[in-house]
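First, one chain by itself in structure tokens, the form predicted alone.
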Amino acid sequence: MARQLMWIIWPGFFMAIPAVGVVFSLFDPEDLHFFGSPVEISHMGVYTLGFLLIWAFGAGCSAMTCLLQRTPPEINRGIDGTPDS
């Protein structure tokens, strides 16, 4: 289970690093607006939230890849590896 979690978390992390660099080299946190009003968070807070959001999207993509590479019998097995009753 921990190995599969690392298959999901690390690719998302490695994708988030350059993505945040690209996004925040194009957009300044002072120019961001949320529902028409300026964002009232510090620059570091915006960078942190942006990194975590992009990391979550990357991890979601990795999780979907891990799910789609499994065979139907692997998916239908229980968490502990025993077949469901």
Given for the second form:
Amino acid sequence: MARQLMWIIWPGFFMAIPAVGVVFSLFDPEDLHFFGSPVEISHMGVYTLGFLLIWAFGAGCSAMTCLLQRTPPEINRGIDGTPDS
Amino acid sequence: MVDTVQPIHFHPKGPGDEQPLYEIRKKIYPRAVSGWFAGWRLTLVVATQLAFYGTAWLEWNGRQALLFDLVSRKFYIFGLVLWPQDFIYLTALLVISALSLFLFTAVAGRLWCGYACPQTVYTEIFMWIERVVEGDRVRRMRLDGELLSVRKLGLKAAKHGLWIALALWTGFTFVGYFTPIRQLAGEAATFSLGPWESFWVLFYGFATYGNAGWMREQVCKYMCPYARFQSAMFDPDTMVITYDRQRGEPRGGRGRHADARALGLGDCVDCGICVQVCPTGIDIRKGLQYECIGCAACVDGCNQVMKKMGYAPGLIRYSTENAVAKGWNFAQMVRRMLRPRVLIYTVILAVVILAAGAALLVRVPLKVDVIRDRASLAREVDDGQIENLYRLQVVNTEEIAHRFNISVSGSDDLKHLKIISESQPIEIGPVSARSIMVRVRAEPEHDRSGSERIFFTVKAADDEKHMLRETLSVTEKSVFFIPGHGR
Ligand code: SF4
Ligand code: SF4
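Next block, the form predicted in complex with its partner chain, ref. the form predicted alone:
Complete assembly follows, chain above in first position.
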């Protein structure tokens, strides 16, 4: 379980670093609008939230991979009680 | 804090056996080692950390020498100021780093891991603290096996206290590269750090503490992508930590003065030192494994044993697969270093470095963007002249103020082309940008409509010819729109 959690959290973190780098070299937080009104938090805040948001999406992506990677026996176990082999 | 780690029981692992993460992981108690490589590792730990903790405090031109100022979106790198427009240089830097990594790896394996990777370096520092507080390997193992006592609690508290202090200092320094560190220090001293800065100090500090204090070799084994594709970068001529099987086997204990050959033994006395010193807990005698971070602790450890036994050093050494298999000496091995793969990496690397360096040298510290004002269309003013409106974004990236003159030129079809507006020259402060509205008037030669190409030239009025570049001047093109008749 712990290892799965790491598979989910870690790659997202790793990729979020270059991703925020690229995103915020292209977009100035100054120009950002949130539902039509300018964002009112500090630049540092925008970068931080952007980072966390991208990280969350990355983690979501990894979680999907983990889910889809499970083999049929792994998924069926628990339904009909077949032991894991 | 109670450590729930079990005393180690040695049960040999089969090849390819992986230890599960965290909970059931067998704690590794690396034994401290001294020797040639350990000396180098220490030197690099000290050097990289002096650079990391120290550089943030350096000053240049009255400002922080190395500052990635996120708020004003400018990167100060000693004499250089990069703007978001200079993104290409950061890309080049990334390409250079990646290529160097490939090159070093192809030549001498995971040098990065063993000597420079923050994971190794912080683990090394944290283990040093641990050693100072809790004692050597045997004492640490005994301490962890003991029942909780005041002494144990005190030692653990001292260790974690020191670890946390160092981790926070590291987090603070990290943030200090993105927010001016002196200002940050002032805020920290009065407990008035901003919420986001506090978040990052704690976050980075926590990551340091967790990675270097608790997770250690597991980061390399389970989290590091580099370790996973090392086999793609290695070839039989790559220098890696190698156990000389031919010389060592069959292994076995013996008295110091016993004649190993007569006993039918190789040089390995099977003392297990190489396993004990290994920070990732592997046995290098099983051959190259992806867990090996190339720290050479086992080389130092084994060499000490060889010396004690009166044998030649180098039973475990930096060598290549080919060299060990074919019994090459060092010179023969090094000759194979210049193979196509290495040469190609080197050439590409050199080209990228030269190109980036040249681009930086001739870089004009002035940027101009011409934006046609879309809101107001071209209009006809008195005496048949046409007027267009432009917005010029002028960025002075030098750390001195400049005065600039703006001029306009175009084809001969536009008579009396001139700028009216804004008294010239305009002054732009050091490392700053200004947006200037410019009205351009002209009289079309023929009675025609359509668009004509024009050029804006922004030229410093106070700049001399430099050694490496011309006078500070940038020309940007735009279009001059001539509306049709009957408008
Ligand atoms: S340290 Fe050297 S002699 Fe001792 S077990 Fe390892 S390889 Fe053999
Ligand atoms: S096998 Fe040797 S070089 Fe590799 S990680 Fe262990 S001690 Fe370091």
